[in-house]
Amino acid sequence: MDAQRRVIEDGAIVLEGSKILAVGLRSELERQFKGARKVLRANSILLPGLINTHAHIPMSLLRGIADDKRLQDWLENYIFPAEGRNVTREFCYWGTLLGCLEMMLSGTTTYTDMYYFEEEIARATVQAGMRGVLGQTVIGFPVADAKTPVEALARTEAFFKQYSAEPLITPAVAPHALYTNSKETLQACRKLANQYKRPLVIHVSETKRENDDMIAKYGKSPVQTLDDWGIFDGPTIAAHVIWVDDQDIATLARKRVGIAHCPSSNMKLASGIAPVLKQLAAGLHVGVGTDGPAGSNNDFHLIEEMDLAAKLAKVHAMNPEVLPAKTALEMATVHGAAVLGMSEQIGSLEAGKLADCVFLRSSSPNLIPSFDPYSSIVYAAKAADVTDVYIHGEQVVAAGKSLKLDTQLILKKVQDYQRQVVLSLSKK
């Protein structure tokens, strides 16, 4: 995913510790570095690391408790009450083993998160060797770590001073949406933001109700209000933005602020089709991102996010020639790095960029006969299909196997977890 979109046959990549240090055919790197270990791996792709630019990742541990729901009624009747009766410091933790797991097996190396305890979150993703560009929440109401905004956000700050070195985390401010924030909040979260030169992470435009009630309490659209008061005045990471016209395309164009698309969780939630080719169009970078797995997506299975984000362009536009499998692909890996502020470090396999790739087997059933390489990672592969996966330069998984997480731990208490659950539920 270079700059030319290269693929080359029979090809293969040479790292040394976390970087790439050159790619090119397999017989010439082999004549060029003779003293190299080998890996290899016929009947498969190499390619770069996913990236999921948006995720709930402790939700794993609520996966389909309340599913087929609108959004509003699945956060304040469910959502919300779940997570007060659960959410802890240790939820956070093994719920993030679990979703890293689950990521990483299917070919996700760097994730966008926004949730309570981000320091647990960021412990979790290094011990499972994964990337992550963590979002702390700031809400207007009491939640599990903060119960109030000022305190969101010195936890925040907090957060970014204790993972100001991990290679892996960059610490990202989430105010989880305009709706749940006020201006003064919001305008806070930003100068934290640029003060430590992070990310901010916000839910934007997601549903029709949203994108009304903004309207009527501020006289524009959300987009244009959060533009006012200045919170795109810095790196920031939109998910979903569905509700926008052009006006709004042209503004967060202007502002470069990066999109995570996210059509599962858009189907699945009925909140809309968001104007994905406008905002390619417009010159935005626009990546793919799984939402969280408690009712608006059951999984983090990027490849399928990729399969249904060209599928619903197409549909939308009621043409079939809109978003290829190029686009998709690219969404998934240079734009996601884009979005996260990272395209001088991941997103593509070339030299000097880190070591974030995927082996995908390609003598799969499914996955044969390949005329077009890009048409079978985009439509025709699954997260199954995954076999090795290299993050900065460590083997993370193996033959479908991970090597840095306990499984049959984790799943021992994700179903401890789930009776916890169900019994909290019950309690009225």
Second form
Number of protein chains: 2
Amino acid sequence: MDAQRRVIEDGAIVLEGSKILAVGLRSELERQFKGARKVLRANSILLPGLINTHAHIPMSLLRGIADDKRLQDWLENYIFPAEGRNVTREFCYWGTLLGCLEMMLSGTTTYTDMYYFEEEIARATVQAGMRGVLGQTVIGFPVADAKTPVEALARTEAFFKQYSAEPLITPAVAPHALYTNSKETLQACRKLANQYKRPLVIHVSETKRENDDMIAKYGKSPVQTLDDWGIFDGPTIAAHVIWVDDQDIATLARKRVGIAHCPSSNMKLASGIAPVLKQLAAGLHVGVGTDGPAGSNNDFHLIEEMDLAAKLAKVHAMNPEVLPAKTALEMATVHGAAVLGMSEQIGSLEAGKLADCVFLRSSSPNLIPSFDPYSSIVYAAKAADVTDVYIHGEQVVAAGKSLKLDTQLILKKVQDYQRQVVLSLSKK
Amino acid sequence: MDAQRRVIEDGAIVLEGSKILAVGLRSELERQFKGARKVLRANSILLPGLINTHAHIPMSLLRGIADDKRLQDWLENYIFPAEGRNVTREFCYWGTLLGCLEMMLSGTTTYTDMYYFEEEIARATVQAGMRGVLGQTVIGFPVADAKTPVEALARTEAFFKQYSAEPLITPAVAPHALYTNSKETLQACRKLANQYKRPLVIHVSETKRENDDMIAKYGKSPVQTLDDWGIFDGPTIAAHVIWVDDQDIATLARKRVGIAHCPSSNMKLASGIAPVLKQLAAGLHVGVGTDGPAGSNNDFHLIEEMDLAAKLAKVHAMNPEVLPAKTALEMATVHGAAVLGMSEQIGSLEAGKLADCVFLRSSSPNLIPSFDPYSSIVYAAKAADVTDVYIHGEQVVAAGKSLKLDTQLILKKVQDYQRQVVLSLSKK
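The structure above corresponds to the form predicted alone; please give the structure of the form predicted together with another copy of the chain next.
Full complex below, order starting with the chain above.
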């Protein structure tokens, strides 16, 4: 997944500290780097770490709490009550550890988040050894970590300062959406992001209703309204982006907005099918995202999102040639990096980039035979084929097990939270 | 997944020989069956073995040989040449062992097949300890195991006789499709099936082109044409069934035709979205199928097909309430059994049925917490969560490993076939 999209047979990678020093043929690199400590992985595919461009990681603790519901029913009768009664600093911390465990074991090395108590999420993410672009939520009604948007903005600024020097964390501001925030709040978010040179994360045109309501309210689509208000004047990660027309896509392309495509969530919530082919054709960077697991997915497995992104585009276009496997893998790697504004650092295996990489066991029954590595990775590989994961030069997964997290302790904590959530929902 | 859809906490199942003797609370069954040998599985979900209603199992050896192609290009330039130059008795035998390995490890206990040298497929299936409804292909042009349909029909009859007494195998006749067979051949297939009381397996209305061509040729849809010819006058398993109207669905329901819905394949090949909700509403039994892995999927993981069947129906209907998790699991179990005409034997955990069952590790990071077992199984479980599999009362998978198959030998054979296939395609 380098600039030339080389597939190297019997290849090798040389790491030094947090970075990639060289990528090439094993025989050549062994000559060139004679003293290096060697790790051999026969029958493996080495690929860049996968990049999840949209998640709400602590919602792992609400996994599958309410499925097969209409969005309003789901939000008002399940998610908001469950969140209101359960989301605390500790909930976010433990939910993040569970989410990081699941993501790392399935080959994701960087994820984008949007939730509450984002500094706790950052703390857990660093502890897990994962890379995160973590967006502190700003929303127009009282939530677990802030009573007002002003309070949320103050939290965000404190978070920016607290995590200014942590190499694994890119703090971000995450105004929830146009329909849940005022013009003033959205502009204050943009201003704060630009002041600290941080990205802004936002849901855009996820549902037809949102699109219709905003047109009724502002006379323009969400994209045009946000653009008029200057919200795209700086690095922006927009999630879903389903109900957009050609003009919206042109605007997003002109403003270089990164797109997080969430096929599982968009299908499961029946939000719609995003015009991903048009977005890619317009030159937009489109990554893939899992969204949260509390009814919209319900897991953090990015390999499945690649597979689904390809299949959904094909049946939608009624053309099996569109969005081939290579493009799907690009979306989860190089495109994902560009969506996050991190093209120089991550997304491919190239000298000088950060050492985020994943080994897949290519001898698994579901991966043999193999006639094309892109096809194998996108259409046949499973999370369980991930054996080793390196992030920032550090090995965090070995033989399919986390090296940094206490899995048993997480399991126990999750059981406690499960009981607590069930109890909280039984109260009217 | 019994008649009452009971979910039993701290449950147990009692097996005797190939059958289920009792299902209920562990405490009660322990009292009732004091002398029984006990196998304890804490933190597990026990469910009926999954039923794959459509596959071409030896195509495992052509996994991902050509992706992202239009159907005609795919068939004419890749599949037919690759099959013509490679498909032998041995190819079918080894391809079946690989496919059975992958299916068993991912929780499938019964599968439906349609391919060549079906007696070799049966031999390998019995060796793997799997249950199969295996359809010998009959097609209107020369193929690997028969030069003519007459020859294929003779093969089928011999296969019926050879496998008349093997409890794991239900031999079937599989006329490929309406568009690849004459009226005479199709009627001869039906007659043979009825004579031996065996099912008929056929592709029906997979592509719009097939539907349009058949209407142009016969003046009626494929379903109506097949019905006019009496092809549905006996147990029938119809795969895909995408391009059907209300009248077709009514006809299929009247004739109790079993439907194999293949969401991955239908999306990947851009065949279309099957009207599954209408089919279910008409009282049809709709199972899920993986199809073959040589470009249409590319794996045999039925948990993913359940998940996808639900998600695809939701986005297609633009309604998240349709095809809930419970229905998806029914499709892969009780509906699947009904599709195969085996409702009395398999598809649920009930006293008197055959002992086909699967344990999932419910403590996997992607399966915790759990607020609803249907949601966990359909939307969050992965093949790798399958720990133990029993088929016909025999344990065939333990701790995620096959007990009956020599995985290393299969791996070696697959490598040999991979080289052979690549070489065969390099010749013009």
